[in-house]
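Heads up, the chain below is alone and in the form predicted alone; it's given as structure tokens.
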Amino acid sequence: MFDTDILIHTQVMTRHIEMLDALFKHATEGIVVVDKQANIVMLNPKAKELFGYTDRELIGRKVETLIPQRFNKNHVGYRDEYLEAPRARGMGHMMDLFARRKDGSEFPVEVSLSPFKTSDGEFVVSFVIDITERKKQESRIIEANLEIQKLNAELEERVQQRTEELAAAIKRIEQSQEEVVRALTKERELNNMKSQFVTIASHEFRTPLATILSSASLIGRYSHTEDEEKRQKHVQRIKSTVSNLTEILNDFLSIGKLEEGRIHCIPVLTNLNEFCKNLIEEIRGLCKEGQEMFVSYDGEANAWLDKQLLRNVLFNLLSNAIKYSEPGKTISLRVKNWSGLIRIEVQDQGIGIPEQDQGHIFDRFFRANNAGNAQGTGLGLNIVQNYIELMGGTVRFHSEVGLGSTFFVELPNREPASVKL
């Protein structure tokens, strides 16, 4: 029975060694087993075949012999210290590894590192595969991916490009849209410009020519000498009409030059408290019977200023103000020029600017409701506002019906760059 036993043992221990050793030999992985010292002690066929080597000539060597020189030194201390506590782990985490054949050439592997021990002492064996393929996918999955990322970069690209392109086109479609609208709404203006200025010139043009012809003829029947104070009232008579249709005739002619952009703002160094005089004594012969006007100054004499511009804007408001205030009442002119800035008053105690319609009264051809009779086209103070932007300056009011308007003007006085020396 004892014989029987060992008999069975024996077969299954050989079946177990016969299983053992056609693993070794046939399996897929380079299986390189080293002892304490490193030293290489047995390997299987498929490491022989991945190293180029045969049993003689790698068993009792180094396993370094196995891995890149370059690899070397840094190797031995690695080795040494996983030997002094070996345990089951693969090798090189998030490195790649490389090993060496026989002739020197170089192929990337993964390791992976097992101890054991016997009664011969203790063990390391090493499970080797060579990746080689997996490399040359990963390179290639990696150049596709690159490809895939520069072909999608060059659609990005393209995308961009169209897009911007699309933009521009609608940019300039819309650009196209607003001048034609533009054009549509300046033609509508200009319409409505020539309609307003036919009923404007048939109504404003109709009663002074018909005073003009009215005295021409009565003065032809004044042929006696002591009939001279009557002629000189007629021709008083004419030269006032006259004066009041060039008033309108420059009115079109300035909104003209300002719709086509022929009217710029030329500062020059100007006497301002001089200039400011000079405008009331030429106006003070518009004024009605025992109006009074009063000019104030205060500041500096010198402003930069276009001359022509201030005037034109001086010689409307105050114009207005003779124009809506009755015989008897008073007219101021109050200007202020300090630190760069040029404040300036014109205040009346005429009939003043009804509150409905003081959200208009800058507008073309707007005339308030109380204007009455007076004589006006209406673009006055449409081209006052127009000068005042030239200049750089604003302007703005404040008026109570039946006690009056005072007009703000401020405009910087400012030396022009190129005038600087």
Second form
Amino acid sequence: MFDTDILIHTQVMTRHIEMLDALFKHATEGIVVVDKQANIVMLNPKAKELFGYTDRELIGRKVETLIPQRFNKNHVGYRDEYLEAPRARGMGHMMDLFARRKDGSEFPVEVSLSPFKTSDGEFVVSFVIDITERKKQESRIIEANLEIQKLNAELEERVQQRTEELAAAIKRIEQSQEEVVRALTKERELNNMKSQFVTIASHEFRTPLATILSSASLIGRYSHTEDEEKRQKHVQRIKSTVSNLTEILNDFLSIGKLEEGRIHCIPVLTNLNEFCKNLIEEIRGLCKEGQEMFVSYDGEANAWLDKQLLRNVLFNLLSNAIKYSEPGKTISLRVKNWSGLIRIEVQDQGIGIPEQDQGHIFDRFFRANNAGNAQGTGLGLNIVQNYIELMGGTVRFHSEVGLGSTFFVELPNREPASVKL
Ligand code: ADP
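May I ask for the structure of the form predicted together with adenosine-5'-diphosphate now, the form predicted alone having been displayed?
Next comes the full complex, and the chain you just saw is listed first.
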């Protein structure tokens, strides 16, 4: 080689070295070079600044000097593995890396490694970036995200709460609407009932009042002693007509009280057997000519019952049996009182209830087609059903036109739960 070539070569080399030196000195990343034994052999000014060391302090020390102690053990393993087969790569994939300053404080870093060879041997250069600011930024973003999530959750909760409040308000409105409709319906029913009452009262009262009037004027005419029998007959007629009118008025009163919820079931221990016998004796007087009334009783004599309600029920069923049967027919009252259940049957051999009317006979004011001239308001069975329900029982019937009807009542015989004083 000529001298000039050597000179040029030397000049080029010098320029390269100067450039490399400038790169090394002015790099914004920390550069730390280690040998195959992980001893630090070189570090740039930025690295010294990052770690807070002077050159001399680090040269010849293990690279672990720059890593927090708690990671040192693992790091020795990783770096030995790396130094076996070094290649250029980032460090700590998917891991947060920390570096240790001279004063022991830590800071987050990003590190990439590159192996190289010189005539002096194999080395690894690490490029270290302090990512404290980036991490702060990240945690600010995470915090902001958390805040957003919290706000979202609060918002959702508020929306949910408002939705629930709205649903409750709608429900309240619906309920009050229903209440208004119910009140209106009730009022309409009441008005209907009143006008039906007026119709029925004027119709049902006219005949008995005419009977009373004619009987009274006839009594006035029977002034002789021998007319006593005729007088008594008319007195009797007046009495039974007045009692009919009283029954009708009582039915209207009962309906009114039921409507207002003023009727309650108050069971007392009653001798049911005696009760039935007495009732039959009382009703027997209403029988038409030749009609016979039988009572049979089976089971325990005593029962827990509301006597007033039961009296009304049986009185209604038995007087219907009389009313809707021809003279000379038989009427039976059968009672069974076993194991907490009272079964009552009221059977007649009367006109029966037409099939097409059977679905309505418990309706208020309903009267069957074949009721004809028999006095009545169509309230009795409605009251019966209401009273039986109040007593916790049931009522049903079987009827065939021309053959007769049987009403079946079932009532519980239970001692009411004792009242605490
Ligand atoms: P009413 O005052 O008309 O007797 P009820 O409510 O007691 O009213 O009875 C309703 C209707 O049921 C009666 O009008 C009658 O048509 C029919 N009914 C009730 N009981 C009998 C019965 N034992 N036999 C035939 N029909 C009956």
